[in-house]
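Below sits a lone chain in C-alpha cells, taken as the form predicted on its own.
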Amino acid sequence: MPLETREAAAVVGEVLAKVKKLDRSADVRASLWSFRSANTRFARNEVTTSGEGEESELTLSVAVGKRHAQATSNQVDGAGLTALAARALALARVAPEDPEYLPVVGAQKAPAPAPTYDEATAKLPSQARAEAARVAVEAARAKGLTIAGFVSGFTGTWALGTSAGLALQYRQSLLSMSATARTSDGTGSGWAQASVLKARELDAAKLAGVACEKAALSRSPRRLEPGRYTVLLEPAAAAELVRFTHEALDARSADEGRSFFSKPGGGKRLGEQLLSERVTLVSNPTGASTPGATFDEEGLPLPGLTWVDRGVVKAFRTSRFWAKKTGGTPSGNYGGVSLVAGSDSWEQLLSGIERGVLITRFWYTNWVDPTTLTITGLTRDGTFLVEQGKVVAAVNNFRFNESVAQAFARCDGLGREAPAVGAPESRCPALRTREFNLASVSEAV
C-alpha cells in the first residue's frame, strides 16, 4: 500500500534537510506522491489485461538565487534521497537565471478538506474490477453489441513541503470506469464514463446500459448537412466548454492582450457580463459534492472560488509572479471547475428544440483562437437529430468550430442535475445553446 501520510511527510522532510545540508542558501520544495494503481481492461467482450502497481514519485525543486531546477526520483530510501538532493542542486547551480522566480512559500493553513479517502476503495480487490467488466460484457452481449472499456483504481498520499516551513498532506482514493459499445456493423457507437471516490457508488450496470443504448440508437446514421444548429450538449460535451473557459481565465494573458478576456486599451474584463446569466463557474474542493486537494502544487490554499457569477467575470487564475507584478492576489491552481446546475429537466431541454442536434461528447478538442475563445473538435459516440423536442434519428458526426464564449452567451437551458465529469472535483449539467457551428461532416463513428 502507499505510504501513510506521516511516512510521506517524513520523506519530504528528510530530502529537504539533505539539500539544506549541502547548501544552506538553497530554496527548496519537495512533492511526493506515493500511490497504488490497478486496472482491468476489456475489449471485444472479454477481459484482455489486468495489472497492479505501487510507486512513489518524488519531485524536488531547488533554487540558488534565481537559478532553479527540478529533478524526480522513485527512490525514497536514504541513498536515493541523497542522490536526488545532489542532482537537483547541481542542476540548479548551472541553470540560467529566471527573472520571474519567486521563493517557495512558507507555512500555510489549507482549508479543511471534504472526505476524499475510502478504505474499501483503497483496498479494492481485482475481483471487484473483474466483476464490473463482466457486468458490462454481459450487457453488451445481451444486445448483440461489442464493448470495450477500462476499470481503474487509484489510491495515493501526497506530501508537500518547503524549506520555508510549508508542510501539507492529502490522501485520495478513486475508482473510474469507461465503456464504449459498438454495433456489429460498425456504424453505431455509444460511450459512458464515471469516477467515484467510493467504489460502492460505481454502478457498472447503469454505465454499461447507457453505452449500449447509445450504440444501438446510433446505428445506421442519417446524413445531416453541416450548419449552425441548436445543440443539446450532454454533460461530457458541455464540460469541454467549461474546461476551455477556465483555461482562458488567465490574468496574465488577459492583461497582455492575448485573450478573449483582454480589455481594449489594456487590462482584463473583470466585472463584465460576458456570458449568459445562466452561467456560473465555480471551484470548491472543500465541498462534499466536489472534493479534492485544498492546496495546490506550490502550497497555496484553495478555498471555494467563483470564477463567473451569472455571466459576470469575477476572478482570474493568477500566478504568484503575476500577482506580485500587478499588485493582485494569487488565485492558486485549482484542479477542477464546475458549471452550476440550472433548473431544466431533460424533457424541458429537449422540448425547447424545434430542430437541432443532441451531442453525447466531444473528442480531440483544441484551440483555434484564444482571442475569440474559439475551439475545434469532433462529436463522437452518439450524435442525434432532434425535431419538435423529440430525438428522431442518429446522424453523422461533425467537426465543430465555435467560440466557447458565444456558445455560453447563447445558452438558454441548463439541466438540473450536474454529474461528476472526468473527476470528482468537476461537475457539469447538460447545456442547450443556439447557433452552434457544426462546420463539416466527420466520417468517424
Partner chain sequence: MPALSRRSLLQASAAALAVSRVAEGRGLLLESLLQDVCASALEAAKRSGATYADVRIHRRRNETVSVRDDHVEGVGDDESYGVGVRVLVDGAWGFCSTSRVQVSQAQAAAKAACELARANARVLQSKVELAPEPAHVDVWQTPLEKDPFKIPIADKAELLLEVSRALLAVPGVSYATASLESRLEWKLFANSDGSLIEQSITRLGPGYEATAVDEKSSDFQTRAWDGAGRQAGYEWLEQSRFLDDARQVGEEAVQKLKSPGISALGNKHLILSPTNLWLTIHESVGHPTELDRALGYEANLAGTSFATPDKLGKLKYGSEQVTLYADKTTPGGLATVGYDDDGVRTQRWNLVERGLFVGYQTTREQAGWISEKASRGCSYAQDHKSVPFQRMPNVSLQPGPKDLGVKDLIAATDDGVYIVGNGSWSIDHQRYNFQFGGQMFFEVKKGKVTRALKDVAYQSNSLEFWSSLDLLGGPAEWKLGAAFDDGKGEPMQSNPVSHGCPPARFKANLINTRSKKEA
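Compare with the form predicted on its own: the form predicted in complex with the partner chain:
Lone chain follows.
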C-alpha cells in the first residue's frame, strides 16, 4: 500500500533536510506522490490485460539565488533521496538565472477538504475489477453485442513541503470505469463512463447497460448532411467546451495579446459578458460534490474560484509571477473545473429542439484557431437526430469546427443534473446550443 500521510510527510522532510545540509542557502520544495494503481482492460467480450503496481514520484525543486532546477525520481529510500538531493542541487547551480523565479511558498493553511479517501476502495482486490469486467461482458453478450472497457483503481498519498515551512498532505482513492459496446454488424456504438471515490458507488451493470442501449439505438444510422444545427450535448461532450475554455483563460497570454481574451489595444477582457448568462464556470475542491486537493503543487490554497459568472469573465488562471508583475492575485492551479447545472429537465432540453442533433461525446478535439477559440473534433458512440423534441433516428457521425465561445454564447439550455465527467472534481450538465457547425460527415462508427 502507499505510504500513510505521516510517512510521506517524513520522506518530504528528510529530503528537504538533505538539500539544506548540502547548501544552507538553498530554497527547496519537495512533492511526493506515493500511490498504488491497478487496472483491468477488456475487449471483444473478454479480459485482455491487467496490471498493478506501487510507485513513488518525488519531485524536488531547488533554487540557489535565481538559479533553479527540478529533478524527479521514483527511488525514495535513503540512498535514493541522497542521490536526488545532490542531483537537483547540482542542476540548480549550473542553471542560468531566471529573473522570473519567486521563492518557495511558506507555511499555509489549506481549506478543509471534502472526503476523498475510502479504505475499501483503496484496498479493492483485483478480483473486483475482473468482476466488473465480467458483469459488463455478460450484459453485452445478453444483447448480442461486443464490449470493450477499462476498470482503473488508484489510491495515493501526496505530501508537499518547502524549506520555508510549508507542510501539506492529501489522500485520495478513486475507481473509474468506462465501456464501449458495439453491434455485431459494426453500425452501432455506445459508451458510458463513471468515476467514483467509493467503489461501492460504481454500478458496473448499469454503466454497461447504458453503453449497450446506446449501441443498439445507434445501429444503422441514417445519413444526415453537414450543416449548422441545434445540438444537445450530453455531459461528456459539453465538458470538452469547458476544458478548452478553462485552458484559454490564461492571464499572461491574455495580457500579452495572444489570446481570445485579449482586449484590442492591450489588457484582458475581465468583466466582459462573453458567454450566455446561463454559463457559470467554477472550481471548488472543498465542495462535497467536487472533492479534490485543496492546495496546488506550489502549496497555494485552493478555496474555490468562479471563473465565469453568468457569462461574465471573473477570473483568469494567474501564476505567482504574473500576479506579482501585474499587481493581481495568483489564482492557484485548480485540478478540476465545473459548469454549474441549470434548471432544465432532460425532456425540456429535448423539447426545445425543432430539428437538431443529440451528441453523446466528442473525440480527438484540438485547437484550430485560438484567436476565436475555435476547436475541431468528431462525434462518436451515439449521435441522434432530434425532431419536434423527440429522438427519431440514429445518424452518421460528424466532424465539427466551432468556437467554444460562440457555442457558450448561443447556449439556450442547461441540464439540472451535472454528473462527474472524467474525474470527481469536474462536473458538467447537458448543454443545448444553436447553430453548431457540424462541418463534414465522418463514416466512423
